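In the form predicted alone, a lone chain appears below as structure tokens.
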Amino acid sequence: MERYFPVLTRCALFQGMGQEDIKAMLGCLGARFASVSKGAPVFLEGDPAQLVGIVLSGGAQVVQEDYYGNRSVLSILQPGDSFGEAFSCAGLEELPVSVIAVQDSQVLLLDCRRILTMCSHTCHFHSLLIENILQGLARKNLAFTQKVRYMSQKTTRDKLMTYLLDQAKQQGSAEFVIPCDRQTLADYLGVERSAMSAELGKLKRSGRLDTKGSWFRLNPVEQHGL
């Protein structure tokens, strides 16, 4: 358990809390651990919307499928990221999405009902936890707005470049690694992987960028126009 405390202190849900504070909170929240193999579900669409999860190691994706089985990646989860709180706090009976592990992962699961209800011990940090959840939901709403901005671009190239430019800005470097593979990126942007691969090939040949797998390097626009 102790080895995951550095991850939990980075989690937005526990912002402002130390390791000892978090340890005390976990007992109040009915915390339990789950080991999830790569490709296996943490949650499945239709499961009861009662739990909040935190990725401790590995990684996962929040996905949604339409009637025909077409998959859309709603968000990409890395260690320290939480998930499920929006649906639990909204009072939904069933989850409208699935959460799938993309690597062998360790996940911490919390009972949302215990989060939203003050325990009998009146934990000092419980009100801070609820405040953190509200802030986290606001940040996720902003992230969803960002995804909508990508998908609203008119062409596959525009969607791709808007995303990559944002990644470079967020990571503070023209050379960066994105937190997903090519198929996941295509699903996240709402484009066909073949069309995206074709655009990446054109951009690479034109000198606009270099890439291998999840690694990218953007080259100056003034030297290589779009």
The other form holds:
Protein chains: 2
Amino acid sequence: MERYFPVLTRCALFQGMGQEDIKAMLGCLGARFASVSKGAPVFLEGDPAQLVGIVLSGGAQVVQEDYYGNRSVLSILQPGDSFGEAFSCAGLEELPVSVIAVQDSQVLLLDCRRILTMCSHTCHFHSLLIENILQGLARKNLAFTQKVRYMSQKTTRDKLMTYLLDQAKQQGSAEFVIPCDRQTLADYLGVERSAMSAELGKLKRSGRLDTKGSWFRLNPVEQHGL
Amino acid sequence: MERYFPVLTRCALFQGMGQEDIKAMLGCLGARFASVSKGAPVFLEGDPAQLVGIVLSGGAQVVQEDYYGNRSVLSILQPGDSFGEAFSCAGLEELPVSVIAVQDSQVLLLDCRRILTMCSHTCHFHSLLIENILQGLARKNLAFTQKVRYMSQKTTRDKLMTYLLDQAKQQGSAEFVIPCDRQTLADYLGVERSAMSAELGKLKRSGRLDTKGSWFRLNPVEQHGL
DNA sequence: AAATATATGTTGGAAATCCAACGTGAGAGG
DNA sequence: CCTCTCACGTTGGATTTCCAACATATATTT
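Having seen the form predicted alone, the form predicted together with another copy of the chain:
Let's see the whole complex now, leading with the same chain.
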């Protein structure tokens, strides 16, 4: 447990708190520790929506499956990321999504009702926690706004390039790594993996970008004619 | 102003507060009143992101336009709905979206920084307001989850039917009205208006649904064979 | 290293979308 | 009543996606 405090202190939920404060809060919140192996669910669609999770190690994805079994990736979770708070804070009974570990992972599970209803003098950091959750939800809203922007592009190529340009901007460099493999990226952008792969091939051949695995580099566009 | 208190008491932001409490809060928050005519922007992409709006009358849409001028509708705002809090609470400098009035509308504008930083003894309802905003953001996250679910469907027909089935469920009846016209629905679902119209025609002819304007009725599917 | 599994790239025909153009009908205003 | 406008429906051909199948590359295991 101790080894994961560096992750928790960087976690959005606990910003502004010291290690001892966090340790005390985890007690208040009834935190439970869980190990999940690669490919196994942390939550399944239809599960009660009262728990909030924090990824301590490994990685996970929030996914939805439609009637035909098509997978849609809603968000990609890395160590320090939390998940599920939107559903419990909105008062939902059942989860409308699943959370799947994509690697062997450790997660921390908190009871959201304790967070929201805990009387504030029990723990000095209660209101700070609330504000951190609020800011986290606002950021997740932003992330959805971006995802919708990618998905609203007409062609596979435009969805891909809009995403990659955003990644370059966010990471502050034309060279960057993305947090997922090709299939996951395709399911996140809402495109066919094979079509996306074909577009990547074209973009590479035209010199617009280079990529290998999760590494990408966007190249400046050559001006022709002018 | 007085005439809009019924709207404000039903507004998610002010749940649990009486009319007098709200009146006092509006003072604290430096509320400003604004009239916007049909088609005019309330906010434009790039504007400073510190204001939160509440629709008092009329209606508005949160929209994004891409490089080619394609419009994407992120959410549809009706009286009582608030907008912009995700961007200010996430600490964004500039708005990444525009908010456009679709009818002559009245809106109330609040300064979000006052909401978040206002010292809590100034106003008893400060922490309640924070919790209301938190719940509102969680609900907006849910709304995005749903929108993404519609947009993730492969065909225009599936996007449309997934949306309509959700509406019927939310409104608790197979007969319902949607809060927008065909073009807006198409821009919300991320489909071509003409293709959507064609699908609606097919669905009508097959007896699967009836519609006129914003009114819809979903009909049970006939079982063949068995 | 060999064998296996998994990830990624490539291809071609069927299906769906995209787009522009046009037809129709309801409502607004003169 | 007429005209104008605007929302909605319809159509057809160019473009793009979709899907299954296969080829290649990379990682993992034995």
